[in-house]
Each structure stands twice: as structure tokens, then as C-alpha cells.
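The form predicted alone is given below as one chain in C-alpha cells.
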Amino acid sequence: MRIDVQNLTHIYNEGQTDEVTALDDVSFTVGEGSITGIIGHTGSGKSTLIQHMNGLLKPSSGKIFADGTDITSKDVSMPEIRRKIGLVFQYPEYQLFEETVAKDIAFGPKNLGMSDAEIEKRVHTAMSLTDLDYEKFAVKSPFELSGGQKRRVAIAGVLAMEPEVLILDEPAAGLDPASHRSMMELVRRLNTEHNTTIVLVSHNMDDVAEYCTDVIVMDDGKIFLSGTPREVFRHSSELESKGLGLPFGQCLIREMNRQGADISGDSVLSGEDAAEAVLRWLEEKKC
């Protein structure tokens, strides 16, 4: 599914003394099958933006089209839109509430009035997608699970609706390194193996550089930069001026050059990129 955001503006408390423009004439496209990263400092408009993309908020002006359907229209079926465009908030494990994992994952399909057989099928499929063994986890209380497992249950609950677009707000935040990597590989697999279009909000620049096909940088309710990760992270000074970090590999090469090296780092983002650049430099130096 493709999403087109056109001239989107959202004003909180419009007309009052504490009026705040959270989004200011924002336009962009999320391509079908892409992983689009949205980055920006706290208060830049990221959370407001993704809530519009799922129909949770209505804009002050502007429109959003999902495969040509105007989801900002009063006539649109919001349950159908939210089935196609799933939104997983930051720390979704705090929203788990059923007595078993299977019941929690089944909540959405059950509310849509699906048959028991279809619900069971969707629970099995969603647990498989998120690497939750059905026999091991289905009857467990979600509150007995680890943080990473709880988050997988929450994501499985959204996947059970079989969305075409999955919006994830900091899906790996607060997880230990192994769980973090596992979560991000799940995001990649959903995209590459199941053609799910992903919108990823993240403060982790290494995740954005490694996993995203496109990046949108928000600042003060507007789009500050956009492009591929390599295009966006070339603007290192501009990003740092907005309080944003850079991928590890880029930081490493820049620091080495500050210490006297002369390594070409134009295409360096990840640690692997940096290692290759350093090796090439060493070979050139005959070290």
C-alpha cells in the first residue's frame, strides 16, 4: 500500500492562547514495499504525524490518501483503514490486558466479528511471524514474558489484522542488544518476506541507516530533509544542528579523520561500512 500525505497541517488548541502548530504543510509519499524512517528531536511532530496516518487524529487541513482513498474524509470507514494500516505505539507491552497471549492477539480479529476458525488461523500466523512458538506461549499470561516477548505479542496483535502498512513507534526502544537486533530483523523480515510497508519512528540512527529505504527528518512540524539514508546522513552538520546523532560508522570515520587520517567516508554509515573504508585506507597506505 502506498500512502500520500498532502499539505498536512495540525494545530492543537486552534484559536486559543495556547495554540500550537504541530504539523505545518507536510507532504511526502510512503512507497509501497518501503521501510520509511521518520526521525527528529522530541517535539518535532513525529507522533502527531503517525497518528494521522492511522486516522487517530484528523488534520486541521490537508489530506492523506491510502492507495487513493482519502482517509481524512468523514465518509471513510475508519475500522477498515485501521485494519489496513496498523499502528504500534512505543512500549506497546503496557497495553496488553488479556489473560493469555492467544487471547490478546485474537482481540482485534474477534472485534471484527470473524469466525472462531479464522481467528485461530490468524493467531497462529501472527505468532509464527513474530517467532512466538504457539505451543509454548499461547496459554501463557503475557505478564509472565520478557520485555522483548511482550513487545512481540503486541506486534502480533496488530499483525493478526493482516495490515498492509505497519507503523512502528520506537519498536526496539529499551530492549537489550540481542532483543534489539532480533526486533529489527523481524521488521526487515515483515518487509522483505511479506511485502509489508513499514513506517518506522526511531531515535536510533544506526537502525535507520541499516534498515530504512527512505528517511524523513522532521523539525518544528516541518520536513527538514528527506531521501535515502545515504542522501540524508550526508547532511551531518545540518542534522547535528537539529540535535540529531549520526550512525556509528560515520561518527567513527569522522573522528579518525580529525585525528589525522584521510579516509574517504562519503558512503560510510554502518560499522561494516567503516571497517571496509579503514581496510581500503590501510591498503593504500601499505600498512
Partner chain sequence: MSSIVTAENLKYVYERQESPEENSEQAEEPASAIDGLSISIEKGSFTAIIGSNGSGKSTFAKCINALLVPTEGRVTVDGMDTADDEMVWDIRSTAGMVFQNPDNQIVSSIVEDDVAFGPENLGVPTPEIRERIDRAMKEVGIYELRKRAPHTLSGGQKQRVAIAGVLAMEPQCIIFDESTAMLDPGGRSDVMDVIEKLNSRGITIILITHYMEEAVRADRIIIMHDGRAVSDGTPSEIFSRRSIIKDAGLELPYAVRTADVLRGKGVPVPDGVITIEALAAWLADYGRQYDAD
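Output the structure of the form predicted in complex with its partner chain; the preceding block shows the form predicted alone.
Nothing else is written out below except the one chain.
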């Protein structure tokens, strides 16, 4: 599914003394099958933006189209949007409430009014996607699980709605390195194997560089930069001036230049990219 955001503006407490423009004329497209990263420091409007994309917030002005359907219109069916566009908030493990893992995952499909057989099937699928063994976990209480497992249950709860677009806010926040890696691999698998369009909000520039196909940089409610990771991270000085980090490879090249190396590597993202740039640089020097 493709999402077009057009001239989206959102003002909190509009007309009051403490009104805040959280989004200011934002337009962009999330391409079908893409993994679109949204970056920006805290308070840049990312969170407000993704809540619009799922219909949780209504814009002050502007429109959002999901495959051509205007989801900001009054006539649109909310359950239909929620089914097609899934949203996983930060630390989603804190919203679990059912007695068992299976029931919690079934909450979404049930709200959409599906048949018991269909729900059962979807719970199975969602659990296997998130590496939760059905036999072992289905009847357990979600409150007995570890932090990482709880998070996977929460994500399974959204996956069970089989969304065509999945929006994730910092899905790997606070996880240990191994769980972090497997969470990001899950995101990639959903995209490649299940053709789910992904919108990923993240502070981790290395994840964004490694996993995203497109990047949108938010600053002060506006889009500051957008493009592929290579196009965006090329603007390293501008990003740094906005208090945003850079992927490791780009940091290394910048640090080397600060040390007087005079190495070019604008399109460098990962450590591997940086290693290649270093080798090229050494080659040139040898000649």
C-alpha cells in the first residue's frame, strides 16, 4: 500500500494561548513495499505524524491518502483503516491486558469482527512471525513473560490484523544487542517476505542506514530532508547541526577528516562502506 501525505498541518490547542504547531505543511509519499525511516529529535513532530497516518489524530488541515482513499475524510471507515494500517507504539509491552498471550493477540482481529476460525488462524500466523512458540506461549499470561517476549506479543497483536502498512515507533528501544538485532530482522522479514510496507521511527541512525529504503528527516514540524539513506546522510553537517546523529561509517569518515586525513566518503553509511572508502583512499595515496 502506498501512502500520500499532502500538506498535513496539525496544531495542538488551536486558538488557545498555548497553541503549538506540531506539523507544518508536511507532504511526502511512503512508497508501496518501502521501508521508510522517519528520524528527527524528540519533539520534531514524528509522533504526531504517525498518529495521523493511522487516523488516531485528525489534521488541522491537509490530507492523507492510502492507495487513493482519503483517510482523513469523515466518511471513511475507521476499522477499515486500522486493519490496513497497523501502528505499534514505543514500548508496546505496556498495553498488554488479557489473561493469555493468545487472547491478547486476538484482541485486534476480534475488534474487526472476524470469525473465531479466522482469529485462531491469525493468532497462529502472528505468533510464528514473531518467533513465539504457540504451544509454549499461547496460554501463558503475558505478564509472566520477559520484556523482550512481551514486546513480541504486542507486535504480534498488531500483525494479527494483517496490515498492509506497519508503522513502528522505536521497536528496538531498550532491548539488549541480540534482541535488538532480531527485532530489526523481523521488520525486514515482514517487508521482504510478506510485502508489508514499513514506516520506521528510529533514533538509531545505523538501523535506519542499514534497513531503510527511504528516509524522512523531521525538524520543528517540517520535513527537513528526504531521500534514500545515502542521499540523506550525505548532508552530514546539516544533520549534526540539527542535533541528529550519523551512521557509524559517516562518523568515522568525518572523524578522520577532523584528524587531517582528507578522505572523501559522502555516500558512506556502514562500517563496511567506510572500510571500502579507506581502502580506496589508501590506493589513491599509493599512486
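Owing to the predicted nature of the structure, the values given are computational and were not obtained by experimental measurement. Numbering follows the first chain given and starts at 1. In this text, rigid core is short for the largest set of C-alphas that superpose within 1.5 Å between two forms.
- A displacement of 2 angstroms or greater separates the C-alpha positions of residue 276 between these two forms, with the rigid core held in common.
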